[in-house]
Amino acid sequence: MIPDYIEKLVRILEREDVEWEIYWEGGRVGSFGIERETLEKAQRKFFSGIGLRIGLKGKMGFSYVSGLSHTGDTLEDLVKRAIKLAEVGNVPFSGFPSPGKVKKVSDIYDPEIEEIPFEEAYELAGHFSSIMAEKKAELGGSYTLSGSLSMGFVHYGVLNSNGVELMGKSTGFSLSSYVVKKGLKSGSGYYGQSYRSLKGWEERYSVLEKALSLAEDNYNAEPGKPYEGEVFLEPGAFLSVLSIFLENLRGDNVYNGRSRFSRPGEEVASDILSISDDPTVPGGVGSYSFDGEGSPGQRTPLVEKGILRGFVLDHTFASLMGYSSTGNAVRDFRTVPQIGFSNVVVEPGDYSEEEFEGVIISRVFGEHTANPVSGDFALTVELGYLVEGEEKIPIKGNMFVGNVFEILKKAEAAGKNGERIGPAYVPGLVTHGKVV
């Protein structure tokens, strides 16, 4: 059912010669902070609003106000703003969409994190550093841990002129470990995950052993050798050099001339990957029904077999382009829509990395730095290995240089084990590299 404050929004614009859209929202987000294996930070934020574009002769305005309860005054103000700002801007706009067919992607509510007391939120982060407090006891003064947990839950609606009229409502819940280990030398391992529902908690001890693992590992680590040929990127380190291609997969960017490509159908990796973006993953915490525009989620095939089959689109770059929309608008009350992915999903393969000697690069960062219409880039190696025979050997502060359309299009072959990172679904890859 249609709230109150919007039916009354609604009946203002309808007397207006406009078309309109609303976009509402109202959560709650709470966040703690460990620090030194204690709690140090706890904080619980409540938001909502109401972002309200209209177009008006082919200009579009926007304006927004915080809180959902308001005088029949405010609603009046908002609409003036919105259509003075139509009115005087020079912002084009492309229409609204039309109803679509939506179909409820499940798993990505949980009433328990809407619900629970923020004393009992409080009482699982205080428990989270107690584990590592223990660990630390176990481990010795050398080792510093720290971490955060945070949980939220957001209800959403969007409403247009069109006749569209959706709502639905989300949760999400993180946890996070960052591990220090300072001895002759000094090392650190970070590792944090998502999750739509508290039954996350579940991995508190993994997620600290991941990190605890990776700042070992680092620690142990010393620059390699340089090195030309074979590699393997883990999942976290593929998907880092992914981040940079995806950037000429974004509508907005293609139509503006930021990207490598202009239209589908283009040879742009090896046969070997297939990649897409999908918001309809059960669980997915890139998942969704309906985008910021309203336009139903669906799963867009990005990549086939080493082959651009499209872009992801919100409406207005859609119209702009002469495509559908693909449901890929993403946005909050005090934003307009702006194309963002959903949950990204590469194919995994049938290989395996038992059977890799070569170099490994497991983590790596920098990669906003890359330029993502050249593709090239020069990534720190955060963790890599250097495996001959039975030896893997870390190594961490080289350079991994490149091209991104290079190592894509030399991509030899995809990890069977794929990884969820986020909302990225990811395996290793096989292909050829360079450390210096």
Second form
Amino acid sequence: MIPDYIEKLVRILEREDVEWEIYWEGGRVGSFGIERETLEKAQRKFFSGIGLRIGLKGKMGFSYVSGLSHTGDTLEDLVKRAIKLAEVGNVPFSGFPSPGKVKKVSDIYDPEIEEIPFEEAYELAGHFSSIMAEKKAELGGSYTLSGSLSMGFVHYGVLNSNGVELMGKSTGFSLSSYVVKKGLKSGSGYYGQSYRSLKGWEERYSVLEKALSLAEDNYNAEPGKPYEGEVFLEPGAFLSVLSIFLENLRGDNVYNGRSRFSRPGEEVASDILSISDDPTVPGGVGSYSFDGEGSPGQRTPLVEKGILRGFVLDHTFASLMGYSSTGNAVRDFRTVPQIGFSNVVVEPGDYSEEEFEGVIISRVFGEHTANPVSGDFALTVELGYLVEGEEKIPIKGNMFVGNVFEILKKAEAAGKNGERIGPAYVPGLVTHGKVV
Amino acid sequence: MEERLLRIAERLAERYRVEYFDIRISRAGLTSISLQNDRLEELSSNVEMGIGVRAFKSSWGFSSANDLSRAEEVIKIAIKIASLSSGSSRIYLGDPVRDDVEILGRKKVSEVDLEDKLSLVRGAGSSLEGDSIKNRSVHYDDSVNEQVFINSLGSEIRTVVSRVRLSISATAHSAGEMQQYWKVFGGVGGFEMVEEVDLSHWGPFVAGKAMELLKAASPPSGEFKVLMDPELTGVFIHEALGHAVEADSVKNGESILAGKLGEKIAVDGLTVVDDPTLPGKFGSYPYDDEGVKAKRVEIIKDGVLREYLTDRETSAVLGLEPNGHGRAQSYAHQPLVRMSNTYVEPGDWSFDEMVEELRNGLYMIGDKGGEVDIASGTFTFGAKEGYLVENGRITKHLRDVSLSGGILDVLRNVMAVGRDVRVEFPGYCGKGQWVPVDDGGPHLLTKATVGGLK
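What would you give as the form predicted together with the partner chain, now that the form predicted alone is on the page?
Let us now look at the entire complex, which starts with that chain.
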């Protein structure tokens, strides 16, 4: 049922000779910070607001108001402000979506998260910190363990003058752990994971163990020798490199001449690679039934067997480019819709990592210093391994350098075990690379 | 309203026996304009209000809302959360502060018509012309944040701070190659911060650089002597030193510089400062978000680590003076220890002397951002462009350069510090929250690993 305050806003808008779109949301986030195995920070935040887009004589105006309980005057002002911005701003208006067939995506809302009393959430965080304290007691003083736990829910809706009338709700839960080991040298490991339900809590021990294992390897790692040849990118490192490539598949970048690509059909990667964007994955942390302007969520093939198949689009850029929206408008009430990815899915292959000899790149950082249009990157190796026969020597501090377009074209095999990293489903990748 | 909320908070604080609380009530006016090629993509002008309440009883409780009708509720929640605490931390309390500061610049952004802001953006867009320029982007943002800070010590501080930022960017295409270049202007002040930018110089400069980079070569790879320009020196010192001296990472035992106060960690002659009191810089502020007066901090003096950046909690736990570096992205965020304007003080080398000293290596220019692992001390940062230096002469133009190094190694490898300090590179620093910062310094000669494709 449409909330009263939105109905009140609609009545005001219907008096004006304009096209309109209302996006509203309200929710709560609780989060907890653990420092040195102790729960040091706890917070509960409330957020809500209404974003209004107006289409008037081919121009668009946008304004928002925070909070949901407003007087008629405040809502009148919101409408006037958005209309004025349409009149003075000259932002081109490409229309709003018409109603589409929206299928409900399952398992993206867990009522337990919305209903959990703060004290119980606090107890969970306290328990997570006590697991860390026990681990520290077992491992000794050279380790420092910290982490976070957070959960939240949001209710949201989109309504427009074309008849779109959609409402949804979703929840999120996340756990992270950061371990530092100090002795004669130092090393660290971070691991975090996000979920849609409180079931994620069951993974608390493995989240900590993964961070510990990464810290242990990082502690033991030393800079490796320069290397050029076959490399195995573990899913985390592959996703870092892939993120540079994905910038080129955003419709706004394509339209505005900031992408390497201009139209589908081009061979952009090795034929072992197939990549899609899919907000319909049940329980996916990037999943949704409809996007920020009410277009249905749908699976969008981006690369199939190395061939570019499409771009991620919202309604505006789809209209400008002569395509249909792929349902990738991402927003909150403060922003107009922007193009974003939902769940990025890379098809796994049949390669078994155990067969690999050469350099494994496990974790890298510095992706934002890469040039997405030229594709050149130089990333710091946070953790990698040199594998020679039975020996697996951890390395760090080197730079993994290359060109993302070449790395993807030279890909020889995708790992058979995909890993979920937040909203991405990624296998490992065997390719040719250089470490300096 | 503040008086009433304070009374409510005091009553609850007494009931739940919390040691300290503070309340931030913020009202921010925000304007944002984006232009891509000649198409206006975004124009928004909004006002946002909110309240954030923090309470301390050996650990922190925090609550916030952007709906002021929840003000009483968030006070109650923050104080109740703190009362659940089982932590063992401490905070600096100190004397109450009462002040009212407005920094709005000469030409208040609230008094500049939207049409004038649009006209500046369109002018900036058209200044980015060039034969092979396929994308011209301009982003303009201004914000005026009025914040009332009250706390249980009796502080009552009203600050009104205006920030303005303009970025211009060009993407060039030719024969399958693509390159981007950009430049950012702005600071704390009024519309004059960007109105006085000479776009007839900077527009063609940025477009020209994007086109020149199409012909530039990939850099070599390996360890090199690297001469950094003032902009790159800024990101280098921010990443290589700044994050590791934020005292929360020291307190938590994570930083590689924990326990090293008073130790010589860099070469003689290297002095590094973080100064939020510099007039007009993007990272400047009069009081931090814990109501502590902003203070200039000499992090390194002549190679010796002198001070960490601190907030109320880390200063108490580590037994140091608080120096006003507790900053929050907004009322909806808890303050964290953050940098402000971080820079290297001048040395006595001229640019020509430094190129001669470098002899063979790389001259790297401009900031593409960086990242650091403060525990292992490895950091990475990107330069917008560079040049090869051969036999003391600047030669081949280079593109897409990223560098990395170890914090302690590179600080000890500084070979020369220039005379020509510039701190005029406004940006944002992310640490779970985004805050405006500036950084810079003079030209600086050191060693780093260069990740080139050759």
